[in-house]
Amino acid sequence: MRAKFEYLAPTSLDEVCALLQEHEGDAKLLAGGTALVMWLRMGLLSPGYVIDLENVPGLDGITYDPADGLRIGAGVKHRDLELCPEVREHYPLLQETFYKVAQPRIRLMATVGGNLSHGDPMTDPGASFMALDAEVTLRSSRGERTVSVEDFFVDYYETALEPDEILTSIHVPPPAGPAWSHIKFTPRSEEDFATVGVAVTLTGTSSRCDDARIALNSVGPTIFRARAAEDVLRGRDLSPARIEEAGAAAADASDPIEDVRGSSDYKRDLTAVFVHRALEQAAARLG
């Protein structure tokens, strides 16, 4: 049976925050709708109120400043971020990631903020934002706060968002020239969720790693950084043996579930393989 709810269409962020506070715990935000509408139809959610963000200004901008970095409104569509010239030039990891999300019809509707707020551990953008040390701005009637993307993902479909908060923007620091890679394995089609997704940034030289960030999706209850794998590389050489060791450490840190995409052991093996490949790609870009 489909859920019945009251539809609300605010025209300002202040009004959104007031409605979230008034209906705390019983309201859901509607942006692109690619996830929410499906969950409503399946009966997995039954909110009393759906708050449409379509007429709320200030959520759809993309700005880049060399000193400040990239600022992305939560309402920006995946396709707009994918095609943004500044993103393509300065943040190719993001361009590559968003190009690989589902297919163009989905990317024309899905919003960046909605994707992150959904907290789905199998989606790709969160891992790439995490590898770039991004943070999100959360707003409520009580004020604003910023949270790193790494801390934003808490557990399976659970984020740091409080019931009366809305994610308004994403900030990515100025690029410091990191080498990067994004790689994922989809078993059935390119539109499918990844069995394993890997986002990597490296700084250093072709033979030595000064710093590393390795973020994984689809192989745990949430998107996460493989810190033990990063420690294998940081301040050390980027030899084939070191890269293989890092892949093994990332696999050990994973906690995949068994589902139609494969067994837990199979996914751990894939994690080692794809982290290895991603690191090789990133290391080649250092050169």
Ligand SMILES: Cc1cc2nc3c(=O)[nH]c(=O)nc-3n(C[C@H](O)[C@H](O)[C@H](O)COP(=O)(O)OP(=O)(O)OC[C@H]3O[C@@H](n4cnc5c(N)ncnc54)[C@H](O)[C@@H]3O)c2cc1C
The other form holds:
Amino acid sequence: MRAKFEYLAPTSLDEVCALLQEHEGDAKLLAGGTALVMWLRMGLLSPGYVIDLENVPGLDGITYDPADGLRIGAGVKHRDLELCPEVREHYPLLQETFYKVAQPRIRLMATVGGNLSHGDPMTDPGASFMALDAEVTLRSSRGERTVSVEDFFVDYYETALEPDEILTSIHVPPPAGPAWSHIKFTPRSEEDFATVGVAVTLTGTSSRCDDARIALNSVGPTIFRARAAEDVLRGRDLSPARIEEAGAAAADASDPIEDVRGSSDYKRDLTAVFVHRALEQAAARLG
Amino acid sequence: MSKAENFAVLGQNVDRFEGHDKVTGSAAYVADVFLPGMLTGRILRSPLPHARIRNIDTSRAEKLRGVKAVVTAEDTIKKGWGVFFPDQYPLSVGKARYVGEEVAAVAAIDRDTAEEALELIDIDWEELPAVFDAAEAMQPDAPLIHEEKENNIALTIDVVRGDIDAAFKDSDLVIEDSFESVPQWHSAIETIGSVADYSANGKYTVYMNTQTLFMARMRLATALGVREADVRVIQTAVGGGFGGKSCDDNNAMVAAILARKARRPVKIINTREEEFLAGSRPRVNMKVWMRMGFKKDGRIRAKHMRIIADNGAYSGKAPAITGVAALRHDTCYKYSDVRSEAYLVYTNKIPTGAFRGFGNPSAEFSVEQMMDIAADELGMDPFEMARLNAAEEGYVSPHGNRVISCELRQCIDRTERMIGWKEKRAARKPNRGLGMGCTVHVSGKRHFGDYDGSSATIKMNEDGKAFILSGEGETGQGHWTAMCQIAAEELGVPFSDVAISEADTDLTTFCLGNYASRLTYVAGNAVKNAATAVKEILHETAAEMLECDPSDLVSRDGFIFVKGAEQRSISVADVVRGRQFRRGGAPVVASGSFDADSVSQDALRYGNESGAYNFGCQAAEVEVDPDTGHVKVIQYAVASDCGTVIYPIGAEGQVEGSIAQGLGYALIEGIRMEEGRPVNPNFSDYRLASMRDMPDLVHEFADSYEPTGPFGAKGLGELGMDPVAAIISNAIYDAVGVRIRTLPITEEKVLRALQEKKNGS
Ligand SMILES: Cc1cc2nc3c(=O)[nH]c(=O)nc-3n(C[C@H](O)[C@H](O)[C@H](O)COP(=O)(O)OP(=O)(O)OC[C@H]3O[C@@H](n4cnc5c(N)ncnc54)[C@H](O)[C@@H]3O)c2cc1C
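Switch from the form predicted on its own, shown above, to the form predicted in complex with this ligand and output its structure.
Let us now look at the entire complex, which starts with that chain.
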């Protein structure tokens, strides 16, 4: 049977928060709808209320400031982020990541906030936001708080969002350096979800890595940072042996499930391969 | 070689006949059909792969407000239907044999009510042991799916031609191998649907997105227990067929049964999930064992093939498909000593059936790899070996297929050049490889009664425009356009002066529909014959009006001229008016028909199955990532021999679509089942190759002319699909030295094979 729910169309953030509080646990926010509608159709969700964000001001806009970094409204569409000149110039990792999400039809509908809030470990942007040390702002009638993207992903389809909270914006600190890499392995079709996704940022020089951030999607119950792999590199050189070691450490930290894209062993093997490749690419950008 | 003909309309990219309707969204698909008082039908499907029905209680569902009819087998004649074996019922009789089988159905005022009613139907099931693998189902202790079918075997084929033992003895090289294919799903963008109406005088009218109009009517009549003319089938616009809409499923049957009980029109459109469970019948998956013998010089000497084909729970077209897999490919290369064994075996899964290629893809996946393996062992260039063995004009296959036109060698030469075989082989790059293969297909196949024909009627309007009445129907491939071109060419009128009817069993004459790459050839001949007959009538009247002999007349551009005195001319419109608006006037109308010069295979499966054979050669260049196993297809080359090309853009579309589906079959597709339930029944898990995944595709049509075809044309629609998987496998082997024998060739299989190879050496 098809889902039946009451459709609500608030016109302010305060109103959204009030409705979330009133129907706590029984309401779902509707942004682009690309994930939510599918889940409703498949009967995976049956909320009593669906709260449409279409008419809510204050969720759009991308602003860049060299001192503050990038602020992205939760309602910004993937496509708008991908095409934003400041993003292209200062955050090429984000531009590339968003370009690789699905295809334009989806990117024109799907929002950045919807993508993160869905908590799907197979989505791409979360890893890149993590590699850039981004944080999200969550708001409720109780107030506002910020959470790092790393802590935002709690478990399989579970985020730090409380039932009465809405994600309002994402903040990315000023870019620390030019060394980054993103790999999305989609052997079945370029339009597929990643079999393995890797986002990497590096600072330092090729003889000494000051800092490394390695984040992975599609190879665990959440998108996660491979901290053990980062530790292999931090303060050390970026020799082939070191990079290989980091790849192996990332694979150790992964916990992929078997699905149509491959067995868990295969995906673990690939994690080592692609972390290795991503580090090589990023290291080459360090110069 | 092509007969130099100066065509006025053929070979031109005219405006597609129904193109404007489709791009503006006004084409009416089955979802767009609304009849007054129409209800929504929903189907209750078996949740179990094999189970006896102890009792069905529909009383609670019947009482639900808004429900107008609830039906079970008790509302049917409980007579089996099916094109070759009448083994399936519109609604389960006694037991269900696969997950998704239609058990009961409801018609209600809206979808929510109908679905609520389904939940109120109580079924007392007794679960039975089930079997899901065809080879296991043949074992003596396997549960029987149809009690009367011993060892679950639906069909056995075992034919021997020549002296197979002597031929193997006489071979210098004998190789043996096994291959396995998977059920591929059509994935048409529109699911199967129908709207059925039942009138007080006992006649059913069914709007369907079928690709085989009159066959649908025959099957409906059987399942409903009425005469053919008591059922009128009207084809709506069809959003993709590929064999999946050739009416082997129960959607329309159930709609008709509900409509009769409710006395109101009923619409049933499969949801995407239902389409995966019990809609279009996926490709028959096969396990193929092969042994082939070769002479040192590369000639094929002997071939022995043994197939175990998975029928699923009911037969549909799988019996014919199994026959094609066993025998067809022997038309591609020349040899005379063959043994073909095949077993078609019931399992508790969705029935398999017709899909572009019709058994040939499983066969070519096997044979074209055997050819590659042999070439490798003999140290021969695969193109040389193909040229040496290639069929040619006048070849008669060991099973009696008679080849008239054949440009296979030309295709081989063109493909070798297009892919840059020699140059690339001379300058090899690491992890890059090349593979090739050949293919053969039919232009129609005689297997439904002793008929492989078509008929059409053309009537002229007073304004000089011709109207074709044809029941073959458009399935999205551009058939209507090609027929209008053929009629325009023969009548000597502009393309824009020809239109074609929708397919409607009450208004058009008998024909078989869209399968077996048959329409351009078979229906094209019928339309051409109708046009010839109409032209004769026109010339007869024109001769009276121009005061000359009919044999002195020619038609061109909508005018009829006296040969040699072209100023003496009259428009077709004036001729039609002249004939109709006069004392004793009569319409200008004529029918044409055509039946291919093929025969029904005899009891030993000998006989020329088709009027004409189309041939092709293809090659691929791939790059394999040795660390991940990922196969990237860099370039793909195709040469096709389909005789005269009538509608170039349509023909190219067939080639491109075939390769896209072939690459999907080779590398990514396949329904995966666990305990008879699909685990990937959606487009996120069941992935298709998208536009962005297509390699650089280069393509040429052979210079070719089929004497028995309309203006030299023959079939094309399936040819391209058949060899793709083998060619990709051959190219992977060439690149990295591992051969994958089971479909799909996933990156994981390639990586593991590479690791095994490394560890082994
Ligand atoms: C065909 C297809 C292909 C795809 N391929 C990819 C891919 O390659 N890579 C990838 O990363 N993703 C992919 N996706 C997933 C896609 O990115 C998500 O569907 C999309 O980002 C969700 O955004 P939305 O705005 O449509 O969210 P919605 O569907 O509207 O919402 C998603 C969830 O987030 C909640 N939500 C929405 N906004 C907020 C908010 N502001 N605060 C709190 N909760 C909120 C909703 O309640 C819901 O639970 C694909 C999706 C489809 C349909």
